[in-house]
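Have a look below at one chain only, the form predicted alone, in C-alpha cells format.
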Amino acid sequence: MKPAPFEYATPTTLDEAVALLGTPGARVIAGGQSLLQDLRWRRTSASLLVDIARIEELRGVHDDGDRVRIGARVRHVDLERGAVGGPLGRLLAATARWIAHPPVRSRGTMVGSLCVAHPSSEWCGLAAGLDATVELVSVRRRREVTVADFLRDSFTPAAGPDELATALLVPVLPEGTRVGVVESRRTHASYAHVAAVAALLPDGGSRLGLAGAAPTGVRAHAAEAALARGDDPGAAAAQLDADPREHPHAPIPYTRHVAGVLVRRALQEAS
C-alpha cells in the first residue's frame, strides 16, 4: 500500500517551519520511523509534512547545570554514542541500546518518539521517570509541558496541531547517581513489552519510570516509595503503578508481574 498523497516542505529555520504547521493537516517529520509506516498503511494521513531535517536550532544537546536540552533533531544514536555527560548520559546510552536496531537508531528521533506516544515507547518510560519536560512552540506561543502532562493517552501527545516539539528537557542527575534499565520483549529489534529505567540518587532517593505496563509511559512513585520505606518496589509497581491494557501476547496479571520483576532488575543493575 502506498500513502495518500501529500506535499512535502523542508523549512531551514523554526519560524518557517511553525508557519507551515498552521496549514489544515500538515505533520512534522523528524526521522520518520513511525509516521512513514503510518502514512504508507494509511492508518493516518498528511496534507502536507514539514520536514524539520534542516533546522539549525534544533540540534544539539546543552546543559546549563539543571536540566539537559535535548533537541528535536537529535538521534537516538547521538545518545547512544554519549552526547549528554554524567550519569545521565550513561542512562541515556544505556535506554538508546534497546531501540529497535542500528538503522531505525540512525534515523529515528527522541523528541520523534515522545510525540508518536507508543505505550512501550523506552523514552516515553524514562522521561516520566525523571519528570522531564518537552518544550513547545506555535506562531501563538510557546511552552513548557511536563512529560506526565504531555503524555495524556496511548498515542495521544498533549500538543496542538499548530505546535512542534523543539527539545525535551531532562534534569540532570548528580554526580554518584547510579543507573539501570531493562526490558523485557517477545524478539530482537520489537517493540517493548515492557521496560524499567531506575535511577538510584545519592542522596537516597530513587527515580523510576516504567514503559508498557500503563496507556503511556509513567514514573513509579508507589515503586520509589516502597523503596524508602524498605518493602518490596517490585510489589508496588505491579500493583500500584502498573496499569496495562490487554495485549495479543499478554494477559493482564502477566504485565503487571513482568512490571514488577523488571523494577527489581533495574534497581540490581543501579545498586
Second form
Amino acid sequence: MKPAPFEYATPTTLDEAVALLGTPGARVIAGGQSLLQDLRWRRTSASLLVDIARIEELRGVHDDGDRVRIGARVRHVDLERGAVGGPLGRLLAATARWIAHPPVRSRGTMVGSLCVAHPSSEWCGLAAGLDATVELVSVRRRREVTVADFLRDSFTPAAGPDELATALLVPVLPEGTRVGVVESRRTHASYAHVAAVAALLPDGGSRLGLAGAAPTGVRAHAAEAALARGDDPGAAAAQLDADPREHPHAPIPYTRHVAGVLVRRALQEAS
Amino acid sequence: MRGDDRLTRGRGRYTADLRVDGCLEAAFVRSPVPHADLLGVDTTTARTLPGVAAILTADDLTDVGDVPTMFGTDDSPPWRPLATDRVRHEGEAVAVVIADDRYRAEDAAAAVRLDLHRRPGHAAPGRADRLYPDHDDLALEKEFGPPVADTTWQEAHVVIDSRYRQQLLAPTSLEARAILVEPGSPLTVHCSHQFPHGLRTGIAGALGLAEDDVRVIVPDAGGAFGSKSPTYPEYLAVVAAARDLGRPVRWVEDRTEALTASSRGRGQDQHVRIAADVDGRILAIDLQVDADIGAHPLGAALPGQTALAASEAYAVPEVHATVRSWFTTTAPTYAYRGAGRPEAAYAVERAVDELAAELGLDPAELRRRNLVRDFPYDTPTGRRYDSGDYAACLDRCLELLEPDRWRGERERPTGVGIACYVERSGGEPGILEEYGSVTVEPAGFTGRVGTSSTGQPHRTVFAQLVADRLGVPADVVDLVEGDTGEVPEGHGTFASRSTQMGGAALAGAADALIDEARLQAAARWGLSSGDVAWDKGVLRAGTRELPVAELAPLHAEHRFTSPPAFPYGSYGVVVEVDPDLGAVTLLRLVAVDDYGTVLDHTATHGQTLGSIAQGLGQVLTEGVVLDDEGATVMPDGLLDYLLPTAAEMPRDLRVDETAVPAPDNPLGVKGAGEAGCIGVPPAVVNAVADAIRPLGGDPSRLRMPLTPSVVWEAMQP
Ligand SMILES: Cc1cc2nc3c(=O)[nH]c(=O)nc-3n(C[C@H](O)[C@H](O)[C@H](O)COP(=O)(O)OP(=O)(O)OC[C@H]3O[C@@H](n4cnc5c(N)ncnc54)[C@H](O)[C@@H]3O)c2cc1C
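Cool, the form predicted alone is there; where's the form predicted in complex with its partner chain?
Entire complex below, previous chain first.
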C-alpha cells in the first residue's frame, strides 16, 4: 500500500524542528524503519514529516562519566560498531546484533525504537533494565522521563505529539561489569519473541532487562532480587517479571517459560 | 554467461517496469471482513478526489462474464469479478479505483464507503450456514480407489491412525500479481502469468471477445509457484476498466493484498490409517482429506491430487482415499508448489514413521520393504508410475545422511528423519500436450514454445536443447515464449512440466525442421531426402552443400503429448532441538531426487534448492494465521508471515540426483520443480519426532509450522 499525502521538512537545528512539531499532525521521522510501514499501511497518518537526519545537536554519543547520552540520530549500526566504550558499549554492541538485519540496522535509530515502544524491542528491554532516561524537548519545555514511565504500554510512549526525543541517557556500567544478551526468535531477520539482557555488576548486584515478555520492555526486578538471595532468577522472571500477552505462535505459559530460560542464559553468558 | 543471468543481476523488466503512455493505475477496495452482506457501496466522495478517472463496482461489470474456475466443480456457484450482494472472504474485491497514479488511487479507495452487514464466518473445513444459498458448503466429494476391506483392518498386526493439518500457505513470489491492459484490437494484456494462453481464453470468454482479439504477453515474471495460472477476478475488472475508459490500466498487487486477498496453498485436515503386518509390510492405506478451499471454487478439485498420490512410493495392495472440499470464508485455496503432492507425502510419510516406531523397526528398513520395485506400477487410486529405482535413491540418501553418526551421547536432543516421495509431473489430461516450433531465420533459428517462464532458465535450457538437436551453437538460437501473439498454442509453466513437455515439443520441432530442410534441399537438387544429410545447419549430398539459412523462411512445428511422468526422491534430515525452548536447528539436510534424464544440472540444482527452502518454510516458519471466522491475524505482513531466508538454509546441505530416464519422454526428462517442498516437511517432522520420543515427548502433538512453542509443548509430559 501507499501512504496518504504528507508534507516533508528537513530542519537543521533543534529549535527549528521543535517549532515544526507544533504543526497539527506533524510527526518525527528518524530511520523510518517503523514509521514508513505504519504510513504505508495507513494505520497512522501525518500532515508533516519532520526529518531529524540533518540536526547536528542530535548526533553522536557523549559520556559524562555518570551517564552516556545517545543522540536521536544514533543508529543501531553505530552502536553495533562500538560507538560506546566499556562494558555498556559491549552490551549495546551485542544487543544491536540481534535487531532485524543489516539494512534495517543501518537506518533505524535507538531513540526511534524507544518511541515506537514495540513490545519485543531489544532496546526497550535494555533501556528498561538499565534504568535509562529519555530526554524530551518541545517549545514548551525540556524534560527527562525514566524509561519505566516512558514505556507506558505497547506502542504508546509517553511523549506528546509536539515533543522530540533528543537522546537516551543510559547509566554507565562500572568497569568490571560482565554483560550478556540472548534472544529467541523464529528466523534470523524476525523480531524477538523474547530477549533478555544481563549485566553483573562488580559489587555483586545485577541489572536484568526483558523484551517480549510483557507489553513493553521491563526491568526484571524480581529476578534481580532472586539472584541476590541465591534463588533461581529464571523462576522469578517467569512468574513475576513476565506479563506476556497471547501471541498466535506463543501461548502465555510458553512465553513465561522462555523469559525464565533466557534470563538464566543471559546471566550464564555474562558470568 | 547463462541466458538468464540478467534476472539475478536485477536487470529484469517486470510488468511494473513497463512504460506505456497515459497508463492509469488501479487500486481495489476490498472487504475488511470475512463474511457480510454487501448492502451498498458509496463512491460519492471518492469520485471527487484528485486524479480519479473512474470507480467501477459490480454494477459496471454486468456485461462481463463470471470468473472462470481452474479446478472447480461441475456445478460451481457463479463468481463475479467484483462482489455483488455478499462478500465471502477478507480482501474480496468490491470496487476498483482507476487514477492517474497508485497513491491517488489508494487515497480514493480509502474514501469509498462500504455498507456491510456482518455474517458469521467459518475458517475451518466443515458444514456451516451455507455460504451460497443454492449450494451446499460441501463443494465437492470424491472417492479414489476401492474401499479397504474391513477384514484388512481387523486382521492387521498393527493399525496406525493419525490426524494431521496442512496449514494454509501464502505463495509469496518476489513479484506479486501484476497486469497492464492496453485497450484496442487486439486487446493487449501484459501480465505476470504462468499460463498466457489460458489467460487469453479466460479474458476472451468473460469479455465476449474472440481469442484472436486478445493478446497476452508475459514480461519477466518474478516467481509464481502455481498461484499465477488463473484468470483472477481483479484481472477482469482491470480489463473492463481499460475497455470502458479506452486507456491503458495497470494493477500491481502489493504484499498486503497478496497476503490477505490472493490465493493460498495447502489447507487440509487429514486423517490417515495404515494397516501393516508383523514384518512391517503395509497392507492398506486409507487417507481422508477435508480441504478448506476458500470462498470460491478456484481449486476445489485440487485436493484430488493428494488422493491420487496416496500410495506414495509403496506397493500397497489396498489404497483408498476420499476428498471433501469445503467452502470456507477465506481467500481461495489453489495451487502452490507441489499442489496436492506435498500434502500426500506428509500424511503418508508421517504415518509410516509412526508405524516404524510402533513396530520398533528402522524407518529406512520399513520403507525399503514396501517400496515399489516393478514398473510400470498401477496404484489403487489411479496412478501409473512410469519408472524408477526407488531403493537406490533411498540408499544414496542414507549414504549422505550417515544416520548412525548422530546416535549416541549428544549434548542436545538430536533426531534423524527421512521421507520418500513420488511426484507427478507434466500435468493432467487436457494439459498433457505442448506446442513447439523452430523457424529458420536469416541469422539463425527461433524456437517458440507454449510454456512461460516465471524466472526459470528456459532461455538457457531450451536454446541449448534446440542447438544440440540441430548441431549448432546455442547463441544462434533465440527462444520466444509467453506471448500469444507469437506462439499460437500453449499450456504454460506449472506442474513441473516445462522441460518435460515444452522441451520435448521443441526437440520434436527441431527434428521436424531437419526433415523438412532435407526434403526441400532434395527437391532443389532433384534427389530424394534420404540422399541429403543435415550437418550442423548445412545440408549436404555428395559435394553439394546448402546452408539452411538459404531455405528461409522455413518453419516446423510439433505438438507433443504423453502421459505424466513420476519423479521421486528421498530426503534425510538431522535436527537438534533446544531442550528448554523447543527451537529446531538443522544439522544436516540431504536431498536425493530423480528427475529422469537431466538436461541442465545448474537448473535442476536451483530448483532443488528453492523447493527445499519452501519446504523449510512450510515446516518451520510459514502459516497464514486466521481467526475462527477467517480474518487474517498478520498485522505486520512479512514480519508475521515468516519466510525462510538464506540464513535459514542448513549449512550442511547435501544435494544429489539419480537419473532413471522417463520412458514416455523422448528426452527421458521428468519434472524437477517441486521436489524439496514435498520431501522436506515430513523429513523434518520425522526427525523432530525422533528427537523428542526418547524424552517422553508426544510426536502426535507436532504440527506445522514447528514453532518453538509447538515443539516445546510436544516435549512436555
Ligand atoms: C524488517 C524489519 C525488522 C525489524 N526487526 C526489529 C527487531 O528485531 N527489533 C527491533 O527492535 N526493531 C526491529 N525493527 C524496527 C527497527 O528497529 C526500527 O528502526 C525502530 O523500531 C524505529 O526506529 P527508526 O529510527 O526507524 O524510527 P522511525 O520509523 O523513523 O519512527 C518510529 C516512530 O517513532 C517516532 N520517533 C522516531 N524518532 C523520534 C524522536 N527522536 N522523537 C520523537 N519521536 C520519534 C516517529 O515519529 C514514529 O512514530 C525492524 C524493522 C524492520 C523494517
